[in-house]
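What follows is one chain in C-alpha cells, specifically the form predicted alone.
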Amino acid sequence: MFKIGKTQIANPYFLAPMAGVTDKPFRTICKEMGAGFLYSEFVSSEGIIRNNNKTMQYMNFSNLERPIGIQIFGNNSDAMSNSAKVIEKRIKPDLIDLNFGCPVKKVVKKGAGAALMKNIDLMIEIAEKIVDAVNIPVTAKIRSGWNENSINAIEVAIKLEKVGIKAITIHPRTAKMKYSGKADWSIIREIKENVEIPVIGNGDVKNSNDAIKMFSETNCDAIMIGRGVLGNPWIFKELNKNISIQDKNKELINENFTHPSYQEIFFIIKKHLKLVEDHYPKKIAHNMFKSHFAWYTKGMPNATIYRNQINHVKSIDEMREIIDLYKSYLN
C-alpha cells in the first residue's frame, strides 16, 4: 500500500481515464477485477462550470469504487480552478487529476490535453491554481512531449512537483505519435530519477511481464492500463496474482496467467451489459456496450459474424439475444 497525498492506495494498478471507456459499468468491473485505483472518463472545465447535466453525469460514481479521481481538461486557468472547487465540493473524489496528455485533435485543437506541453507557462499555471484552489490532493497526466524535437517531459514534472502537483502519470509518447510506436520507458525513468513524488508509468503494459519490466526498467510507483484493458479486465486480477508492490522488481513470469474460459468471459460479457442497461437510458444503453462486445469477444472463432449482428441491433433485449447465441455457439 501506498499513497498519493493523503489517499492511501492498496495496489499499484491503475485504470486510466478514457473517454467513452471508464464509465461507472465498467468501472465497476474493473474494481472487482482488483484495480486499485480508477480515474472518470476526462471531463471538459467548461462543462463543469455551466453544470452541463451529461458533463456532470460523468463523475458520478458510487462509494464501492473508491479510491477515485476524476480527471479534468481544459486551456483556460480560471475554468479549470473553478471547476475544480465545483467537483471538490459537489463531486468528493480522491483525488482530481489534469489531462495534460489526451493528443486527440478535438481535445488538442482547443489548446488543451498534451496541446499544453507545448505552452507549460500555461499548464504550470494551471496547475498552480487547481492546486491552491482545493484540499484534495492534485495530480496530473503527461505526455514525454509535443513532438520528436521537442521532449520536454523531465522539465515539466519538475516544475509541477515545484507547484505541488501530488504525483505524476506519464505516457511516453509524444502527442503527434498519438498511440503509435514504442512508449518509450527511459523517459519514465529520468522522470522517477528526477522528482520525489510518486510516478506512474502508462504505456505498452499489457500483460504481467510487461509490468515486470516497466517496474524493473524504470522504478515506477504504479503503472495505469489503458488499452490494455479493453475487453481484458481480468488484466487486474492478473497483475495482482503474479506481482506484488513488495516484489515489483522479481524475475520474469515463466508461468502465464490462465486466461478466462469463455464461460467466465461471457459471464463478465452479460454482467457488464446488465451494469450498462442499468446506468443509461434505454434508447442509448446498447450503442454503450458496442465496443466493448468487440473488445470482449477479440480472436474469438466467428466473433465477426455476431459483432455485426450485434452492431444492428436497437435494444438491449435484441443483444442479449445475440450474446446467447454466440456463448451457445462456443459451447
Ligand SMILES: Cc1cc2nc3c(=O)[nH]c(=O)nc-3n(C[C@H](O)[C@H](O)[C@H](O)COP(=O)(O)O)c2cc1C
Second form
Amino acid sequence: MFKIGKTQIANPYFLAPMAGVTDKPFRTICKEMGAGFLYSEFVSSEGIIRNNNKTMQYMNFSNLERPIGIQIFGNNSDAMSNSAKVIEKRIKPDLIDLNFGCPVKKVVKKGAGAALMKNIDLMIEIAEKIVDAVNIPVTAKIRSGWNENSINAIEVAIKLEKVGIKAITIHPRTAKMKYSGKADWSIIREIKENVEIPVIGNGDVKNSNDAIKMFSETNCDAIMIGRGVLGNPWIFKELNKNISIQDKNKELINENFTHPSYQEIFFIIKKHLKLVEDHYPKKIAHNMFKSHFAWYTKGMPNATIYRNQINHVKSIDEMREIIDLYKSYLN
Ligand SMILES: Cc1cc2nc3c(=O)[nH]c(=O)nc-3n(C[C@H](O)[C@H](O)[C@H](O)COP(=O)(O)O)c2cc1C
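Having seen the form predicted alone, can you show the form predicted in complex with the named molecule?
Full assembly next; the chain just shown is listed first.
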C-alpha cells in the first residue's frame, strides 16, 4: 500500500495525465486494467473560474475512478488558488496536481506549464497559495528544467516540498526537448535523494522490464506511464503481475507477458467505444475514438485499411460496423 498525504493507493502504477487521451472513458478502462492512480487531462484554471462548460466537463469522474487527481494549469496564483477551491468544493477529487511541465507553445507563451520552470519564484508562490487554499493534498508535475543549460528540477522539488507539496512527479526531459531524446532518469534519483515526499518517476516506461529498471535505478516510489499505455491499457495488468512488491523491495518475478488475443483486444475496443458513446454528445463521440482505434490496432494485419475507413465515419454506429468487420476479418 502506498500513500500521498492520507490517500491510500493500491499499487504504484499511475496513468499519466494526457490531454485529449485520458478522458473518463479511457481512465475507466485503465482502472479496470489495474492502474493504481488516475489523473484528469490538464484543466485550465481560468476556465474553471469562468465556469466554462467544456472545462468543467474535463473534470467529470465517477467514484469508480478513485483515487483520482485533477490537474490544473495557469500562470496566476490567485486564479489558480481560487480554481483549486472550486475543485475541492464541487469536484472533490483525492488531490489536485499542478502542471509545471507542459511544453506546448500556446501554454508556455502565457507563462504557464513548463514556462514556470524558468520562473521559480512564481511557481513557488502558486504552489504555496494553493496548498494554503485547500485541505486535500496538492502535488506537482515538473520537467528537468527549461533547457539543457538550466536543469533545476532538484532545486525546484526541494522548494515545492518546503511549501507543502505532497508528492512530485518528475518527467526528466527539458521543456525544449518536448518528447524527443531520452528521459534522464538520474534526475529522478537525485530528487528522491533530496526530498522526503513520494517521488513519481515518469518517462519512457513501456513494459515491466523498464519499470523494474526505473525502480532500481532511481528508488522512486511510483511510476507514471503515458505513451506506453496508448493502445495498451493491459500494461497495468502486466506491471501488477510481473513485479512483486514487498515493503520497499521490488522484484521482477515474471518477465513474460502474453499480449492479449485479438478477441480480448476487440472486447476492450468495443467496451471503450461504448463508454465514449455514453460520455460524449452524439455529434462528436466518434471523433473521440479515432486515435484510440489507431493505437489499439497498431501492427495488426491490414489495420491501415480499416483505420482509413474509421477516419471517415460520421457516427459511432458506423464505427462499430467497421470494427465488427475488421474483427471478423481477423478471426
Ligand atoms: C498526447 C499527450 C498529452 C499529454 N498531456 C499532458 C497533460 O495534460 N498534462 C501533463 O502533465 N502531461 C501531459 N503529457 C505528458 C505525459 O503526462 C508524460 O509526462 C510524458 O508523455 C512522458 O511520459 P511517457 O514517456 O510515459 O509518455 C502528455 C503527453 C502526451 C503524449
